[in-house]
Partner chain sequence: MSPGPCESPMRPQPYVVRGVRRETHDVFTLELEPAGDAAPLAFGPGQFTMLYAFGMGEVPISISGDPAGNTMLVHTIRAVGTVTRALERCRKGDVLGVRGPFGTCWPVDEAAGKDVVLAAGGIGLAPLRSVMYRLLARRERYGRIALLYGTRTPEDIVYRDELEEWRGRLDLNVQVTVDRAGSDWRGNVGAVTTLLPRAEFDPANTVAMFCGPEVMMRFTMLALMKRGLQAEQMYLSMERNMKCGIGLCGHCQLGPFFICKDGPVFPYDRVKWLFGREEI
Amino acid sequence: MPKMITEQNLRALIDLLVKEGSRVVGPKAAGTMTLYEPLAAGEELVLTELPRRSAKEAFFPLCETILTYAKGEEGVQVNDIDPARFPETVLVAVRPCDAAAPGILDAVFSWDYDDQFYQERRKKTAIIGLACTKADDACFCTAVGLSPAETQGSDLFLTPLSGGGFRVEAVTEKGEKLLARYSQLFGEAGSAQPLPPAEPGGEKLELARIKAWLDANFESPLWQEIADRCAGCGACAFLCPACHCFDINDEGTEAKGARRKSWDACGFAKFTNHASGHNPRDAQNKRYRNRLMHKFKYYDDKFGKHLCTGCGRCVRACPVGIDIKAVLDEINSK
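Which structure does this chain take on its own in the form predicted alone, if you write just that chain?
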């Protein structure tokens, strides 16, 4: 029989996990926004809206220290950060567009170099997904092959029920272990009916057709048309669940400091600036072209996946109103 959990017991599960020492991350109020952030026992979940930023920060932090150094009488001492010390983590109430993203990013973080920071966090994290029952005009997950009830990437998946509470589905072995370990908090779903899933707008995109157009149109005037509006602010990349550009810098003095990895964005003017002063993407049309090419051609060429889950955050946040779905629709129609 299918299982269910009440909202009260979901909160009890969070409190129990926190008490046992796990890091629990879920959507919570942060000023005027909803963000995925660590939860303390007793804190309320916000289940009514998509968080402003994606859940990728749980695996790929905005900024993290990867080593520290200090110069003393005996020379320079370097201390590496040990990923084995990262805590066991449970991501709660993760929307399908966010839950699907780590499975996309796994490819690049374990490709020509094993990123132990990312991989250790992935290994130690369980994802409890949550189906969407409402969508706005920016949502387009169905256009890129996902759905508001997509279980891909979740270990446990929650579907809101019409009478309250959630139907629970164990998607992976990790999810089955969570279900078994805390079985006292789960009951039988019985005849309770799930709420209807959200209905994002827009037609499904023919991604193979889009890729074929990108293959043949590196010098298309479309890139300049978009670049005439693009501010190069990077908001789209920083909010995206699948964008993963980063930079590494040493910060501090000759005596002591740290090496840190921080998010970057291919839309920034200095992203490809060489030490010589040459910049192969020295104009915004080249940078926006790279963004689209990376998401729907280059990553597909290398890994057989596309870098978009249709969350719509880039559409909502763009200060000049660039709509990636509209751009893809235009390419799809060519």
The other form holds:
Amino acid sequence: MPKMITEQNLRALIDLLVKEGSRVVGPKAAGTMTLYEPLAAGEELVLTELPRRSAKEAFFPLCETILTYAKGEEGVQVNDIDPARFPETVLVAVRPCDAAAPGILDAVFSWDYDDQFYQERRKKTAIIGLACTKADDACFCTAVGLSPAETQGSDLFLTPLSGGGFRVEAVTEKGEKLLARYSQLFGEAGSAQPLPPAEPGGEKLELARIKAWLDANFESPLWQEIADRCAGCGACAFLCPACHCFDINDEGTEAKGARRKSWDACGFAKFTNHASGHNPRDAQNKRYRNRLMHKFKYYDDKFGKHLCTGCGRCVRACPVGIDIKAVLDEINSK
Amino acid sequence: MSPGPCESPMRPQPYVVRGVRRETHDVFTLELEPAGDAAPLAFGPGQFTMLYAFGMGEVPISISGDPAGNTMLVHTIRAVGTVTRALERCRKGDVLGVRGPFGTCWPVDEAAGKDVVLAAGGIGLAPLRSVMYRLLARRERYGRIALLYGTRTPEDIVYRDELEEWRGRLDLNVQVTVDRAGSDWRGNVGAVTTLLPRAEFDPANTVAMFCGPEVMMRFTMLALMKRGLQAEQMYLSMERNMKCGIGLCGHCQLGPFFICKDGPVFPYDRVKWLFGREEI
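Could you give the coordinates for the form predicted in complex with its partner chain, as opposed to the form predicted alone above?
Every chain and every other molecule in the complex is listed next, the one we just looked at coming first.
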């Protein structure tokens, strides 16, 4: 029999997990925004809004220290951050567009060398996904092959029921375990009907066709047309669930300090800059082209996936109104 | 050929500066030894390390020493930015961080039984010097060896003593050229390609390796193709801004490749579709 959980019990589950020492991360009011942040209690969970930033920071934080160093009498002491200390984490109420992202990022963060920080968090995290019952004009998950009811990427998946509460589906073994361990909070779904999934607008994109166009159009007037507007602010990359580029920088002095890893964006002018002053991508159209090529061609060439889940955050946030979906539609129609 | 993956790829290991040598007004060579009793770094010619001036930052620098188990890690560096200028200030006894070795190697073993043409531009001679050591250690394995080196001015010639020594050998063809020179220069003036007519090799049985500015490598390749070499006989080393060194951070992306991991040494036929498009 399918299971269900009431909203009250979902919040109680969070309370219980927190009490047991897990880190529970979910949508939470943070100033004027909703963000995926650690929850202190179930009542903090916000179920009405897509968080401003994606859930990737639960695995790949905006900025984190990767080691510290100190010079002493006996040379330099390098102190590692031990990923084994990262807590067991449950990510709650993750939208399908966010839940799908780790499955995409796993490829680059383990294709040769493992990103230990990412991998350890990934291993220790269970994802409770939540189906979307409403979409806005920027949503386009269905156009890139996902859907508001997509369970892939989640361990446990919640679908809102018409009479309140959620239908619960275990997608993976991790999900089964959560269900079994906290069985007292779950009931039988009975005949309760799920709410219909959201219907994001927008034409479906033929990603193979788009890739074929990208393969053939490294040079195209399109890049300049887009870049004439692009401000190079990087907001799209910072909000994207699938952008994986990062910078490594130093905080401190020669004697003592920390190395930190922080998000970066290929739209930034200095992203490819050499110390000599030579900059291989020295104009915004080249940088925007790289962004699109990386997402829909290069990543596909290398890993057979595309770096986009259709969450629409970049479309909502772009200060100059660049709509990646519109760009892809245009390519799709060529 | 290439050593296995680096064990703690994100952790700079402390190395002590044991030697500093001025090559030119802006190029210097550091000899580094692992701090404590750590083993010397095993590497293949063509590989690089991320060299770290604590508190200042890291730079990818190719290894220019002898791959045959020398205890010293040798790096030749041009002082152009904040980090390389900090490295330039290093003195004996200073401690630097080293991550690596990273990246792909020159096809030195694959070149056995063949003629070898090495073409270097400027500081691009550094990673090819490791190749020279490897070739000379097993000289009998190879056919004719030509080293063609071009740099800006006579004052910019690096490894001058070694070049002169190699030039004196009867089993090597070493040619040097400069872009411009004063009237006291008796050597060649012109691009590296002007040296090619003096290099003898069997086009059907040659491996060529290049490292230098992309424009220099492009013209060298075109010239060698005119001499009958095929794309798959040519290898080149590419350069981009790098941060992680292990194919994660995206900085060195060149089309579908991460230069730090898929390169820096590429067979030309793998990258020729994007070569010459400097903006990638």
